[in-house]
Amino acid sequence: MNKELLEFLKSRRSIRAFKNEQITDDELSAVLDAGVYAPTGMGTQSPVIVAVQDRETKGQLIRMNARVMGSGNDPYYGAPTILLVFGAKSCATYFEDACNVLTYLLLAAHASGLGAVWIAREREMFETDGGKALLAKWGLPDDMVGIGAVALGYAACDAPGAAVRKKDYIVKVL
């Protein structure tokens, strides 16, 4: 057994706040790398991975995702760069392996130094006229479910403790 692997999985954690300053391009291949190597049915790597640090199309993902939120506070908690990730209709494991990425996305991000946090809603911004025309304007069939989001930077804050694991989260059948 890999203990060190066990308390690394054990200690990552939700980051809601980052400095604002960019990653490298050697930070962002190492995540994204990790995120393409994610456990797909039968193989079909169907998800998609989006990267976005441009502020023009970060700033209409705030938008977008606050509104199907109903608040005016940013979603992203002012993330440098936003990983989306999609998954395709067509795959019938299209849900699973793309919350897998997302997964591997937010271990890696924790493995290179990064703060990270899994953000929702994506489903519903990718529903809309606006979404439709990103996932087009980006190449991408208009099949993909917007399944989630990292929000991915360097931390401004400490990473919080670890709450208290609930006494029935395991049952046993033996």
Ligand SMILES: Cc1cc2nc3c(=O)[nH]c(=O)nc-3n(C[C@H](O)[C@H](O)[C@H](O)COP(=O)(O)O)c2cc1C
Second form
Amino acid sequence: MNKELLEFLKSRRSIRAFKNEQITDDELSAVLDAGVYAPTGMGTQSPVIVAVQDRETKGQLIRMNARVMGSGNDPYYGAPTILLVFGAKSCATYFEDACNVLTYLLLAAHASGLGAVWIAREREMFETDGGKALLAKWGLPDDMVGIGAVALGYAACDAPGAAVRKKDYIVKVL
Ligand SMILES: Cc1cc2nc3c(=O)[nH]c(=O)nc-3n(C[C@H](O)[C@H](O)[C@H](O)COP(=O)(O)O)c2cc1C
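Okay, that was the form predicted alone. Show me the form predicted together with the named molecule next.
Next comes the full complex, this chain leading.
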């Protein structure tokens, strides 16, 4: 049993404050390389990850997400890097596949000493004309479904404590 790895899994927390400084290319590659090893149904590797560091595109994503959220705040918390994960509707397990990729990206960020948090609302964002235009710009089919995103960067805060786990989380049938 690898107790260190089990403790590592339990110690990942969502980070919602980031330094302005961009992460290095090596750090970005390390996180992405791990993400593409997430399990996918029948090994289809159906998801696509779009890594965004371009200032203008990030601004667009922030506005699109905030519009869905109905808020004026930055839903990506000022993260210098945003990783969007898309599912391919043609694949029966597109949703599960993309969620696995998102989880792997979060764990890889944690392993790399980076701060990260899963961000929602990409489904609605990429159903809009603006979202479809971005998909076209990136050479992706317009039926790709935005499943989620990871806001990524150097943490500008301490990791919060984990919430107490609910008592009935596990049912053992032994
Ligand atoms: C499907 C999903 C959507 C989430 N969406 C957001 C989000 O839009 N914004 C945010 O700040 N956190 C979001 N989170 C992060 C959760 O709030 C966070 O994982 C949860 O509170 C547990 O905290 P922990 O990650 O530190 O263990 C999301 C997490 C998941 C799994």
